[in-house]
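Only one chain is given next, in structure tokens, and it is the form predicted on its own.
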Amino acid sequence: MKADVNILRKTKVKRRGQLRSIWNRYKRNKLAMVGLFLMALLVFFSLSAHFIVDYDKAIHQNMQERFQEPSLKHIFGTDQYGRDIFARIIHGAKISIFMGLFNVAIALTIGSIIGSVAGYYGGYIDGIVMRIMDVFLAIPQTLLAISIVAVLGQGVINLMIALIISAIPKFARIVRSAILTVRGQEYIEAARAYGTNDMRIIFKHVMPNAIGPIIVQATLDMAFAILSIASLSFLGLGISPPTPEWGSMLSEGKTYMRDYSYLVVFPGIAIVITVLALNLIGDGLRDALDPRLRN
């Protein structure tokens, strides 16, 4: 029982030991510092966005200060309706940031059950699974994002079904080639032996040992479902209006963009340092957990 109990602690210990380690290597990446505390802001404000400012800002329409440019009683200035353009980038970073972590969950809880089954067991049911994602994966994700709404038509439920759908054969994919790498293990093999069922394996000891990657494809995929989300508002195929969001807010600027640029610079803006952040945690993740880099 004390043998138990100490193995345990060891194990615990070990495992602090690794993300002490994981996080110093981040540490030492001034960009992915840098990318990490840009989005801890865009957290920060998302989260207390009704605190910051009235969401009524953000929808109701008022005529009488319409295209007004960025001055103290609005910082970032009104649009054609005389919405305030500071309260809609706040209140829509919200919905964008966690639509894609949401999307993102979703789609990666999914593909890593398919490909973990397909990468694990191999044979006949890897080739139909897999064949299946090929078919997927020959379809651009934004293009197959678009044909799914333009299937199901335009809302929010329908436009979190494409992301997810488009998203899953790429996690799939990776999950699988990371089951691959790691399945025929010496401690896999004695699991077996063991007499440990299959799903305690994948989900056990399997995937917790190929985490890394999925890690890294997860943060870099969040950003290009941020991108996918203000890309289908823009079209016209995501979130309607008066709902805040960059892509719609975009779109519904283009036409006055001439003489009110800022009612295009300030979402653009928003996406660009989004993505931008995302991008670089998702670089100095590659690097922290990559075991090749360690010294």
Given for the second form:
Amino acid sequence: MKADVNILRKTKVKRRGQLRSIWNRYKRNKLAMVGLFLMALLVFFSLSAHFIVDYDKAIHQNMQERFQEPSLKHIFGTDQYGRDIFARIIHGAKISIFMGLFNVAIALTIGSIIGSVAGYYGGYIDGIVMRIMDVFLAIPQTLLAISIVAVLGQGVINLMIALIISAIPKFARIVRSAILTVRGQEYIEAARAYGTNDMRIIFKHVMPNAIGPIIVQATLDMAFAILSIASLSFLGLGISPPTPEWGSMLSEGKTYMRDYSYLVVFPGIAIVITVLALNLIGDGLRDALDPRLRN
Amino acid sequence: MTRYIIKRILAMIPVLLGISFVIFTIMSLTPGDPALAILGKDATPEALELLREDMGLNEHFLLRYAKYMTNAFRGDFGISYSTRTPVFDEVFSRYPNTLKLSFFSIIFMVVLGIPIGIVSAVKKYSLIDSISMIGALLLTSIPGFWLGLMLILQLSLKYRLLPAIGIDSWKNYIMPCITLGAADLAILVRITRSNMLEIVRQDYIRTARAKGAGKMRVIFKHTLRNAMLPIVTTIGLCFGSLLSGAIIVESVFGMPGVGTMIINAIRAKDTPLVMASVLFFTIIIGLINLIVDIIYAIIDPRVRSSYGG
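Could the form predicted in complex with its partner chain be shown next, to go alongside the form predicted on its own?
Let's see the whole complex now, leading with the same chain.
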């Protein structure tokens, strides 16, 4: 019993040591830290959106104040319905970030289950499952998402379903290959010899050791999801007005951009900053998790 | 080699069957009556029933799918609900525009991307390298449609240098190509740079230098040639993302391509048109992947010998 506790304590120390060294490597990467800072700022804005500016300002029409150029009262100006663009962007951050996060979380969960089952069992199951995934991977992700929205119809939920389905194959493939690399390791064999059941081996022993590339992919995919939500909403296939979504703001602003260019400038910058932050974090994590890949 | 190509083309068939089956299934399961879509709300129930019977909508789902696919192999993709013309003609009148746009974007991307990547690698950690790396990072984070809007804002509305919409002259293609190629240009620069740096470390480059080969010769003949394989893969993969990016870029610049057609077809719930355009994209992407693999064999003798050709 005492020996057990000692071993436990030791593994805990080791894990913390690993995390610390990853963090140390991450910290040294200035661009990655910029990304983390930007993301922290965005998360802060989206969590406190209701305290910073009233949601009503973002959706309530006020025709007397339409097309106000950026000023102290409306720092990013107002749109064709007199809605405050700053308020719309701040509340839009909430939508983009949480939809992106939700999308990745679900896609990652489903993809992990599919990929780990295929990778762990191998053989026929692997063959069939991965061929099905290959069919989906044959189409570029954006096109796949657009096609799924095409068949399901427009709307927020359909957009989410489309983005999740189009992201699953990628996660399944990454999880599968990560699992294949650890499957043959001796500690997995030891766990099996010890009589541990398959699910426990997959989630307790295999996954934690294969998590690196999966986290990196998840971060980059969240950037992609946010970009896709904006793109599809811009095309009128996603979130529709008056909900303050960046892509649909751009789509609305496009009509008036000849005279009021600020309508299309600010929402775009918001998208660029968010996607850039996630890309920087993703790249930084990749370098920190696997220093060998760095060049 | 010929055997390999035939094998690859045959391997595309299950992919196409799979995709068409998935789309067909979802489209059949979602609510909405094609007969109603064609005849409109004012149609009598008898007329609707007659058309349903005529279109075979009352038959079993699997039978309908089999019929659709056999007709599709003969080039008959049905009649568009919205324009009432054969879908095949509709897609083929528009696809040259989309292919032209993607092709020019690839050229833009290759002509700029590979040289910038090479210069970045040769002058590693210099000012040029830092600028191009930060530029590449920014370009991957800028949504294509927004870049397009910004270009229109500056080059069309403000300085009136280029036309904003249409496809009347070559000038119409400049902004769309930049917009479409930008993100992939950034990827190409990064891939070229990192692969050049990877190869430069190899022993045979040192040998080439030791034997007195000139700097240019080492860069182009020894390093670039060997770094080319992943670069070609990237270009091939980019074609896929370019085609889907084209959907967005075409709508920004009002170009009559397959992309705008898909969007309009989705809005009009024009099932045959959606189906055919998605299949069209899949076929093109499959063929491009095949071409990329053939180019591999041409530039890399090791790959060629593994095909026994």
